[in-house]
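What follows is a single chain, given as structure tokens, in the form predicted on its own.
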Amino acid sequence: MNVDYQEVEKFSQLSQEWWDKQGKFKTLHDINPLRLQFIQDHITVKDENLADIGCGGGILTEALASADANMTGIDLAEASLAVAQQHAQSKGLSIEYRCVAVEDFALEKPEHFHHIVCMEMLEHVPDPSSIINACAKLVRPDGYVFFSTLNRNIKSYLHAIIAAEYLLKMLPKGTHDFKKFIAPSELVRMCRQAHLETVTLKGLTYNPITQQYAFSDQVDVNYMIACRKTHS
């Protein structure tokens, strides 16, 4: 399978911290409103079938479910899924969580979903193109697929690893592997090969003084991409 088991184990060990907004996943909680806004700027999620690929503890999954999307979340860390399911139940949200590889899921449910989200996941797998291809298979023609990841350059190394993991301690040490970061041009190319047409590229910036994230036209560190599936 296209999986780094050390990555799965790492997130499994942190599973009980998913919903601590001041804990190890604080960054995800902080950027979640922007992720949700980026998605809703492109699509209406109400009553649509969406899948969250690499959903972890369900932070984005729940936000979309709360916006009345019909949500399915998949991940390979069973401990994280257990936390996600328990938290969703505590909030009265109906979300289907599955422990399955996205490639297998795509074979099971081809063109089943109106839209797909896959955030902060591509930089944690051996072959991101395989994930992208599977997402393209899962989504219906003209549906949107949303990705977010980290650019690969010296600035992203300094910001996402040195500053975030070691200096500011915003993330656990070892969260990211610089070699797995993906340049926007590479991601656009992989999407195009999967018949996903790029619609929007948007960056995220962090202000250490205000401790807030904001959208940016600069995609040199964190960035998100919205794609639409073509008919080819």
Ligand code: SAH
Second form
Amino acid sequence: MNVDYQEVEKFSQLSQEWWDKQGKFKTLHDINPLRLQFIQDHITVKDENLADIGCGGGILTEALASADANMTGIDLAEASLAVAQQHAQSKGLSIEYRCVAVEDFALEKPEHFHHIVCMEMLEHVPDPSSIINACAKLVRPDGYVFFSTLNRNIKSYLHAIIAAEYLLKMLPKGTHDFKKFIAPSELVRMCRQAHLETVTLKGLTYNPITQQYAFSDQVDVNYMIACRKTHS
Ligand code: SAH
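Now show the form predicted in complex with this ligand, given that the preceding structure was the form predicted on its own.
Then the entire complex follows, led off by the chain already shown.
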């Protein structure tokens, strides 16, 4: 199976932190409004079926559900899903959470979803192309698939690992493995092979002085892509 159980265990161990906005997942909370805006710049989510792949505690899943999308979130960390379920209930949000591998989910629900989101997840799996192919199967023709991940170069090593994990301690040590970072050209190519054409590539930059993230044309560290399923 295309899963690194140490990775999933790492996230399970931190599951009580998902909704602490100043905790271990602060970065995901901080970038969430930008991710939501990026998605809504491409699609209208209201009443559409969306799946969040590698949803964790549901930070993005809930934001999309609050914008009236019909949300399904999947992950392999049971503890995170339990936290996600409980939190959604406490907010009165109806979200279906499932513990299933995306490859299996794609066999169960081919072309079921209008759009798919899969953020900050590809850099945690052994074979990202298998995840991308499964996302392409899950989405309807012309639907969008959104990915975000970390570029692989000396700057991303210094920013995302040395600075974020060791100097600024924004993330727990060991959160990321540099070898699993993905260059935009590699992501675009894997998407194209899955019949997903890249529409937009956008960077996110962090300003350590203001401690805020902003959109950027620089994709050398954090970046997101929006791609669209072609008919072939
Ligand atoms: N997408 C969420 C969480 C990102 S953290 C967000 O951006 O807010 C990465 C998530 O990927 C964790 O929840 C982890 O459990 C999950 N994950 C790692 N490997 C996975 C796999 N093979 N299948 C599904 N989820 C996986």
